[in-house]
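Given as structure tokens, the chain that follows is alone and in the form predicted alone.
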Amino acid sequence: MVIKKVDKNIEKDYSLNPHQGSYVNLNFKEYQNGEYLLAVFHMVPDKSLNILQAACEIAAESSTGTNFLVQTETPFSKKMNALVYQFDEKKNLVWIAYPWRLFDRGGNVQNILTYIVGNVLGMKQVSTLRLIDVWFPSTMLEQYDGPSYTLDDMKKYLGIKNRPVLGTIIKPKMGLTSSEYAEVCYDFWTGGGDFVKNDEPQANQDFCPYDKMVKHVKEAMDKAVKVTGKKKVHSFNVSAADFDTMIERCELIRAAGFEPGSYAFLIDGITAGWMAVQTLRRKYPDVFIHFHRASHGAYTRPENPIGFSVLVLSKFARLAGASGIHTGTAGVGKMKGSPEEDITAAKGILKLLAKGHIFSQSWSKVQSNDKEMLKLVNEDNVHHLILEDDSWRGIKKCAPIISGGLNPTLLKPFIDVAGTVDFITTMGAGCHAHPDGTKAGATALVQSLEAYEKKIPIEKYAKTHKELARSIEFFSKGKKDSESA
């Protein structure tokens, strides 16, 4: 079988054999009908193959083939090959159209994974192989849970609107005992954050007993509510060993006594599955589901020649029903990564529709030129609340949670880079290591806002609130220090 296309009036043949020839269509024109998830790869081809033999192989693979024809094939089973329908060989990419009847009915987004970034990574056939950006159709979203507990809720719990989530992360991120790492978070609470969470280690360590953490946690909160007379928020890392374990960690959280909203359910995404991930969503609908994504970055990283986009991550984080996922501090703090990447992820989770690397993706469950749906496209431009009492419409939003590296100097350029203050942010020893200490450095950072609602250079701010001062000098000069070692 031999494949034309032309390119700027050049002609180019492409030999196929039968097996990759059933996995292309060139000329496929349905593939936004609403029976296709639709993705985009950069890939590099091994020496061997020519871009569209390659591109072939990888559809069959993450779809319903094997590297040989079989004598097993129906007609029926040919309607669930995944089909190549375009590819740029001078960018090297490659576009490719998986029938979402292939994937279980259960909502499932392990399963979908395990088609489309599964075995495929590892064939021999390809030298890079790089999931860029994905799109679901309406059809399928109304499959997938989506976020039930959101951002907008939790902001709604904290009395508060048009500004971050003010967070930290309890440093050193191992060590504390049950009751230091609670007189941690009472000084960051009084000095005016909002929410702590666990680091993604967190668990039950023999110097910090998991059950101990969280009653002296309800101690320390009840007690930092009383004095600042504002609601705080704990995200607690429920990631175990065993599913029955997981469980057991969320029940003894809620049996503790707080009051709903004040605390979140933190699972470590990538290591402990996207099973959990689904299982707190389904088992704890009322509760915030903050989705770690630790090792994300043997997959996200853009020079990585295997792997997907934070995008994707995020995206599928979305899809899965995670109320937030950890999304990058576009390149402001010390984790690797740009605007173009972090940036891009984060519109992509917030909006309902959204501008990807490669598709817009709609949200919506409904078909998106419907005018009701139209009209909260629009309200979500301006930044109205949208669905809440009609979900039925679209998957909810999932939150940015911005985290490594940042300090209250920075809070600033990071909201003029993501262009929202919607988000989480939770700055570790941007707090910690301020030089009077956590609740001096919790202050600093809600100086460190204040002067940017006010449109005030944090410089001249600090002139008359020595936290945010006391931060500025320390973390100038650490700066400038790292810059001459």
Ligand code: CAP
Given for the second form:
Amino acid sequence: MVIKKVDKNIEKDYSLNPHQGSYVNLNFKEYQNGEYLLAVFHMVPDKSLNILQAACEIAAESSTGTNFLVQTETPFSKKMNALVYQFDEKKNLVWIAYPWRLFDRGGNVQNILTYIVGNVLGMKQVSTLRLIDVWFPSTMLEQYDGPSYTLDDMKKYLGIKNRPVLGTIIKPKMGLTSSEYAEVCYDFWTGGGDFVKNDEPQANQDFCPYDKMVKHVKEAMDKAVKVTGKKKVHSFNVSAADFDTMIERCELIRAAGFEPGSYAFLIDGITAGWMAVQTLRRKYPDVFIHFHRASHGAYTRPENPIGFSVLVLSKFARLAGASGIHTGTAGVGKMKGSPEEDITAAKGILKLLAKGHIFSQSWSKVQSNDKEMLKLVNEDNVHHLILEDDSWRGIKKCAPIISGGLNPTLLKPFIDVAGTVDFITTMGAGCHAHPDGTKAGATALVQSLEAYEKKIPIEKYAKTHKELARSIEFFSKGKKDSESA
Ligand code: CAP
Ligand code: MG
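Starting from the form predicted alone above, please write out the structure of the form predicted in complex with the ligand.
Let us now look at the entire complex, which starts with that chain.
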């Protein structure tokens, strides 16, 4: 198949072999008819292929094909071929449409990822392949769970209105006994913090048995609620070797007497897997499902030639039903990330209508030809609320969880970059490295938020708030030391 493309009066021939030719249609007009998941890859072909040849090989391997045309294909199987429908050689971008009938019925996210970022990431025909954005048609959205218990529910439980949920991760990351762990929780909560999470490796270590950790956290929470008069939340890491053990941990937490809303289930969504994420979402629709993305860097670091964007990871987490996922600190904290990358991801999972790197994604389930209803839904975008009784309208919000090297001096800088306070922030060292300890660290975090809300520079606010003053002194010095090191 000869495909010619004229660019600045230069005609270029992208001749394809018959195998490649059945995975391309540059005149394809129906790609937004609701039958296709759309994907855009940043792709650099291996030297042996031109960009269109390589794109067709990727479309084949990520849908129905292999590296040769097979005798066994049928007229129907060809209808399931993914199609390259656009490409931009200068930008090394290729657009591929996937008939979503290909995917496992019943809302299985793991299956989609096995197709579109499965074997193709290992193919010799490309030297770069990064999935940078995806688009789900509303007809597809209604097949998937989306979040059930959301950040709105957590904020309602905590009695929080228009501000971030203030959280921490207990540090040291590992090594505390269960009672020591619970004491640090108590200190953070009585310092004014809302939310404590297990760190991503916390599980059933001999020095901190799971059942004892849960028991001591419950005691600490009860005491802290009594002392402060405020509701508190703890996010328990329920990742485990197998589903039975994961469920056992969930049931142990629920049997420990925590009131609904006071606990979340944290899952290491990449190392434990998407089946674990969706199992938790389906078994516990009344619990905040907290997706920790440890090891995502292997796919999402901006310098990786092979992988996918933070936006893609976050959009699939929302589709799978995570109530919240870590989306990065946009370069403000310790992890790699840019505003373009991390804030696009954060907004991409919060809003009902969100602009991605390439696509504008509507998370409404209302059919695209239902103009009246769509108008109503989109007009309501300003609230981006999908309330319980109208979840038929769309996929509920998924909360950005902002963490990684943050401290009270960085709260306002992050909010300024993000342009929203609709997130959970968790500061580990940012609280526990405070020279006067965790309680003061939590209070400093609360004071940095107060300063933000009162539009007072934290340096000025610190003059009458000693915990914040000590935090600024410590972390600003720390910053200078690390910069001069
Ligand atoms: C943060 C953290 C989180 C990272 C994960 C850590 O601790 O507990 O796991 O935020 O990164 O272990 O590093 P600190 P991300 O607050 O002490 O840095 O949120 O980017 O997925
Ligand atoms: Mg951690």
